[in-house]
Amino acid sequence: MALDQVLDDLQREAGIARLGEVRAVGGGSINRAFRVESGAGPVFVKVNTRQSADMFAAEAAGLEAIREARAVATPVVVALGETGEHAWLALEWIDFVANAQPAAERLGRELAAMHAVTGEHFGWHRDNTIGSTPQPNTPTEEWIDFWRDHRLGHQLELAVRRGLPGDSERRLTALLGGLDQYFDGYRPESSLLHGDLWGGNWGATRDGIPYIYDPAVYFGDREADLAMTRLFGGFGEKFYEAYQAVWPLAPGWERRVALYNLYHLVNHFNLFGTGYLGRIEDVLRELGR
């Protein structure tokens, strides 16, 4: 990879001087990532193939949407661009502490404030990705329609192409046909969501400020964000207590946790294979399918 050319373009686009070392850092399973010392302080740079340009643009737009909500901190977008065969995204570098849990209570309060920012429709003005999977955000009037057509139904179509067993396909299809039962007496608001809020997508600074990053932003039921926080852990009870103190959840939310996390489990099947089939089937049984 011609990293020097990428960094030259970053310097030109962001108007900053490149100084000191460039160090490879962890950037997840999708991108290569670097810490770049610059005249404006260290910068976090993610690099992928040119085909990822739209993914980076959507991520940048999502970070800006969260930042504009003025509720939860998120890294500032420095610049993004394309260089040769590569696309890149540069963000403010944040020094995170190893243990973010002391900031979890604050994150709960601030996430509730972010969810209070609402849109006219469910969805978003542009599509984005969940991991590397395309995530359609077609604006939709009714939440159940959005969740059926642009979340679970979309993932089901992809899963069938990837060899989802016929029995699982039938059970998921039956679930899609009966979504109303999970929303009896509950009409969600179209809250601004992070969209991919697992424990690896938040951290805190030494002074206790929580940050969220790597979003898959859209407007939807706030319970969908909270459900994913429970999928792999990493938030703690103080987070949930603080959230509930600001904006209590509606009755029946416990059952909808499984419904919302099914989206992410099917996506993990699509991304990583059959190792997630068992969890998908467990959730379907929990949901009565």
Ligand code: ADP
Second form
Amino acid sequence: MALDQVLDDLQREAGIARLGEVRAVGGGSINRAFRVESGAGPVFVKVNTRQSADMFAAEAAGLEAIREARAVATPVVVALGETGEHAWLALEWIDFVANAQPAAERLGRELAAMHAVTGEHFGWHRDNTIGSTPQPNTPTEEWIDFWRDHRLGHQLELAVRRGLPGDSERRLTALLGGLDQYFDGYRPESSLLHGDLWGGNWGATRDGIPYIYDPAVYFGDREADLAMTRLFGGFGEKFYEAYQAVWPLAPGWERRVALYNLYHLVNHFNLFGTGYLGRIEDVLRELGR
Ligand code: ADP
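Could I see the form predicted together with the named molecule next, after the form predicted alone?
Every component of the complex follows; first up is the chain already shown.
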């Protein structure tokens, strides 16, 4: 890959002069990533094809929105650009420790503070991606409408094109027609969300500062962020206790966890295929469909 050209552009755009080695970093699911030594300290650089330029622009905007909320730490955006066949995003390098658990309690507190930042509508001022799937953020007055049309319904449409079995399609469509029943007496606030908060998208430094990264930001029900923390685990009881101590959840949240995670499960079907069908069916059953 023409990484050298990318690094030349990084120098031109951000004055980041490469010093010494460039090391590949693993762990990402979508992009290739590198640690670049520079005169201004190490930099984290994600690289993908040129078609990903808008995805990186949306990620950078999301990181900046999280930063502006001043509640949870997130890497500073150094620069982004397009070079030849590639698009790239350069971030402040954070030295993550192997075990982030000691910082989970602080993350719980800080995430609740971030969720206290609210928008005028559900959605966001721009679309972004969830994994590599387009995520529409059309500003919407009612949360249930937003979740039906721009979240679950959108993924369902993609899934049907990717061969979702007819039975699952029918059950999901029925679910979409009766979302009100899960929101009896509950009107969520339009909280600033990370949007893709699974265990692989947070880490902590040696001095116990939690960071969140790789977001899919929008304004939505904070329960959607919390539900995703439970999808693959990795946050721990202290995280939830600390969150609840700052801003307790409304009654009925347990029932909505499945509803919110269904979005990510159908997205996983769209990205990775039929391996996720079993879990989609289990969740539909849990939701009474
Ligand atoms: P992808 O978009 O490909 O999923 P991520 O943004 O999740 O990539 O990053 C991949 C991995 O790189 C993460 O799991 C994390 O361990 C590490 N990482 C992410 N951001 C930084 C950073 N700013 N500094 C150091 N390491 C990082």
